[in-house]
Every structure is written in C-alpha cells, then in structure tokens.
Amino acid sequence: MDDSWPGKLLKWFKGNRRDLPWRQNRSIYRVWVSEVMLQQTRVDTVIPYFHRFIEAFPTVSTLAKADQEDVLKFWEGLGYYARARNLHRAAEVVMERFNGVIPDQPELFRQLPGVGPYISAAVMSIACGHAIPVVDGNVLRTVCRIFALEYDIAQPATRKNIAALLAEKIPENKPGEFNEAMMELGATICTPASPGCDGCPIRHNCLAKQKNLVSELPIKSRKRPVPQYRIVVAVITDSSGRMLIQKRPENGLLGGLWEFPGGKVEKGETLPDALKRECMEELAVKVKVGKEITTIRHAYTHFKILLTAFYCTITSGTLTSYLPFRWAKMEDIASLPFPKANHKILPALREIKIEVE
C-alpha cells in the first residue's frame, strides 16, 4: 500500500472543499456548534439551523445566559434534542468553571456535558490542531474501502480499530484538514451507493477498488425491524379557546419540549379508551373524546409512530400533573419548542378551531 494517499487526499480537499459556513470562521465555538449539529444530520439540513443559531447565540457567553426553552426553540426540527440541552449546559459549565474560555485541551474539553469521542476529536483537531482522528459513518465506510477491511461497522470494536489505524496516518501538521477531508470524501465521493470512484483522488490506493469490492464494503449487520407505535393525543381547550399543553421531562426523548397530553395505545384498547386512560394517568381528569382532528405518521431513528389527535373536553376531576403544564393560545404554541410530530397536527388544528370557536 502506497502511504502517500493522505497527501493526495489533502491536495484534493484543498481544491474541492465545500463552502460551508462553519469553515469561514474556525473559532472553537463555531466548530463546536457545527459538529454537535452535524451528528447524525445531513449538511444541507444543518446549514440554515447553524446560521440562525449563531445569529441568536453568537458566543458561548450568550448561549450560557439563554433560557433553555429558547435554545430548544432554535433547535426545533433538527431532532436529537439532547444535543441542544447538553450544548446549553456545557456553555454554562464553560462560564462557571473555565471563566468563559472554552478549553482547548482534549482532556478538559471532554469534561463538558455532551462531549464524547467524536465531538472531542472533531473540535480539538479542526479548531485546536490536535492530531486526533475523527471516526464518523463516512470515515468508517471510506476506511473500510481504502484498506478492504471486512469489519462489521455496526460493532463498537470496528470504530476503535479504525481510529487506531488512522492515528498512524493523520498528519501532525494538518490534523483538522485531514479529518475534514476524510469526512468530505465519504460525503461526496465514497458514498454508500454508487460511489464516484472515477473522481476519487486516492482510487489508485484503494484496495477495495483494486479487488472489485467497493459495492460489497463496508459490511454492516442487519438492523432489527423498526417498531411502530400507535399514539393518541388530546387537544383540550378552555372557555377562551386556549389549549392544554405539558412539558416533557428534561431527560429522555424530546426532553424539555412542550406537547399535547397523550401516549401509547395499549393492546386491546380503542383509541378513545386509550386517550381517556392517558388523561386520567397524566392529568387526573376524565375527558369526553370528541371528533378526530387528524392522523399523522412520523419516523424517529429507532421507531415510527402513527399519531391521532382528538378534540377533548374535561368532564370531571381536578387538573393535576407531575409535569409542568399551561394553557396556550395558537400563537403561544408557535413560540414554544414542540416536537415535529406535534407540529404536524397544527394545520388541521387551525381548521377545527375555527369550527370550535
């Protein structure tokens, strides 16, 4: 194997890198925000979010001082909301423990909430020049092809082995560029399907290309079938037309976001019966389930939901909840962070509210 391929890769990257907003100013803060956003999210999706987020919170200080609900609102629709909560908390830690200066040493940076191996390697190499290889999905795929590695990329050991291999290849003087180039190559040329091998700068060094194994690599064990859950939610209004919403627990899926009350339909339940049970469990009230507002489909990373919203009225009981709740007008809902699935209800809800009022 010709060891000159990192040099070829860097030369290619210099002339072919995409013009991305976080590459225009490589401050540690901007790189950090971008890398958090880019985890499990496409570049094209991230770009407008990055612009809005940086405009709202241009420094680690402004982010730390912000209300978490405002941070979540700017993150709304980007998904994986734990990233936003951790980033916000990490900014607070920077202000509290590091006098407002984001640490540029890996061992200190790793102490911040939400900073794992990937974020640490990316930020410390790109913004601070530490020779730590970044291993994301694009890099896993590309390296397996370059070296014709028959590793299962779904296994944690594969990530460690590839990181160790790249630690021997990463240039000490340009670690950030090398990492970006590896990710760029995987994102634009060494793609999962129909890779552009003819335009690859290191095609002559690629063992998978030489052995005609490109379409067979990388190896990835099959995922289990994605489960689908039936969900019901209640749109409960008061005499002035305000709607009852509650805030999800800080920890867990969609933590800190507001939503309509409801939950999963259990085996053997009808949708109205499930909603009555959920309202009693969550709100300590009995409800009359009225007309169906809409049914929507939504996919998360590990499961899918089929969600039906019903217009409901409280018939008895004293409204009580272990979660924060409030009565909100439609314009209030627009200003609060809501899950995307709940947002899909709003167009139909606007129509039914005209009828209700």
Second form
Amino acid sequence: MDDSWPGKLLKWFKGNRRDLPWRQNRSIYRVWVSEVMLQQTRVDTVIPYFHRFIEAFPTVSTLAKADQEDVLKFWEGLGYYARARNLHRAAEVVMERFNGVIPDQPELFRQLPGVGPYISAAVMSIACGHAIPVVDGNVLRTVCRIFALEYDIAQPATRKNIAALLAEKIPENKPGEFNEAMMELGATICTPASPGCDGCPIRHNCLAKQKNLVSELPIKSRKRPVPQYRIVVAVITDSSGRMLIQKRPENGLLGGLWEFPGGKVEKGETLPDALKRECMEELAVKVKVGKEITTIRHAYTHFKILLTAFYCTITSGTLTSYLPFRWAKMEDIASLPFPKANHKILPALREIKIEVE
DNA sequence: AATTCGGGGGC
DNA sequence: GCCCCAGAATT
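Could I have the structure of this protein in the form predicted together with the DNA, to go alongside the form predicted on its own above?
Below, the chain from earlier opens the complete complex, with every other chain and molecule after it.
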C-alpha cells in the first residue's frame, strides 16, 4: 500500500479522470496542441477549438504546410495569438530540422518556439514518460496549500522552488499521470475560491487544512490597476460597399489579425480629429468623418478600451501603408482572423446598412 | 524581475 | 466589477 499523498492522488485520479479529447489519443502532436491551447485558458473553452484545429491540421506536417492566416482563423477568439504563430513556426522547424518527427527529448523539444518550462514538462511527461514536474496555476495553488507555503505565487522564483520540490515527489513510473492528477485536483477540487476539501483525496495530508489556512493560501501580490484608452476606428467603404481593413503587424497585440483602421485618441483631441490624424498616419489619406456607428467596450489583460466607430469618406490622397490592407465584404471578414473588439462593431454595421438601402 | 500578450466564466 | 485560467517571450 502507498500511504504517501502522491499515491493517494494517483489512486483518486484513476477513478475521477475527466474524459477530455486530448486524453483519447496521446500522440505527442495532440498533447502538444492541447497544452498550447490550454495555456491561460480553461478546459471548457479549449475543447471545441481543439476538435476544429485537429480536424483541419491532423498532423504536424499539415500544420507546417498551412498558411499562417488559416492557422490564425482557427485560433480566432482564443486569444494570445502568439501561441498560434509560435506553434505554426514550430511545426515548420520540426519539418526542417527534425525530419518531420517531433523530438521526444526535453532538451530538444524545449527549444521549439512557444515551448516553455510548462509545455515542455507537460508534453514530455504525458506523451513521452519523462519524470519532469509541471508547474501551472493549479499546481502553484495546490502545492502551496498541501505544504502551507507562504510563497508569493506572483513571483517567478516561486515556480522554480515548487518545481524543485515536486521533482522529489514525482513518481518515475507514472510522471504524466501524476502531473495530470495534480492539475485535475486543482481544477476540480482545490479551486481558488471555496475549495471542496471534504471530497479531497489528500485532505489528511494537507497542512493548510490542518492549520485552517486553506482560505488564506496561496498568497498572491496584486497588480497595478489597468488604464483605459479611448479608441476610434474608421469604416471606409468603396463604391461597391466593401470596407477597408488592414492587417496588424506580425508581432505584438493581436499580431497578424485584420481590423478597421484607427487608433488611440490623444489628450485634448476630439474623436473626429483623432480619426483624421490616424487615417493620415496609417493610410496617407484625408478623410471626412461621417455618422457615428456604435460605441463598444472591451477589456484586454492589462488595459481597457472604449471604442467608437465612424463612417468615413476619403476626400483626397492615395491609399498607402506599410501594412497590408484590402477592401473586404462582410463575408470576407467572416473568413479572416478578426479580433473580438472589432467583431463587436459588425452588428451595428449591418443595421445601418439596411437603413441606407 | 517585470511587462506584455485575449477572452471568457465564475462570483 | 475583479479574479483566474494546463504560461511564454521579451526587455
């Protein structure tokens, strides 16, 4: 019998394992894709994306051959688009440097774009049997409670400390199951608010429970408040009703996605003046700012926006931009990767078009 | 070590 | 509203 908590945890996991899509066929590719999607994203959110992505790109080879824009379209709405760009590039690296075979050694796999300490440990343990502990948000919280650790989980160093601690506990013969069990416990029982200690398989091993510190742990330092920005965008239509959209730079926020031209309103600037300035800066044209279309709110991770869209008409100049731009019909937009904040404009756009006609 | 990266769900 | 989520890359 195994009375240590890892033993109890594994036994519990055997009988309480959720049947998730990426647990049905454990190829390295499928586990890898799932872990990239699961980064900072809930299981329930990922499931439909995983099915669609695997159907479209069933192998690393098909992914490597795909256009980045198509990969981004399958990622649309999932956020953190660098994950998709890095996964796509990594697939190309696998084809070019590894003869199309995803490396099963941690030192090699870890070097692929978008593969950090967590994804490396997760894929290498779950799909390849390497005894490397994962440290995600669930594990940070759960371990701090099991050992009543008053670490600040917002500090990067805490991840290293907990990884070192778990390296002593992870069973050599079942590393993947142990890692999944730790995360499963954190996701379903040892939750951030009101954890289900009564149903916890290792409650008798939990120091936080013994010391009545469960609701106090883990400790996390707070981040600074997020700023709000005022944004304006232009809906410029040509004679046949198509709209001008442009592609964002490859890197940075929403990299590689399409959107309506526009930008931040500067201090002391009116909304129309800001829009005229942005159109001149980005597209080298003078515009007349017409009817207001709609105003929407949207929250990103570290700032919020209040965005107003206006119909605009080009009065002079020749469209010029260092970024790709194109005229798009509504159905074109539907087939391109388009950020959520811009999607929020579209319903109001349809209504006004009907009015005009 | 701190910042920058989405979007949704729970409370 | 705020918090968190199967984190990585950049500075």
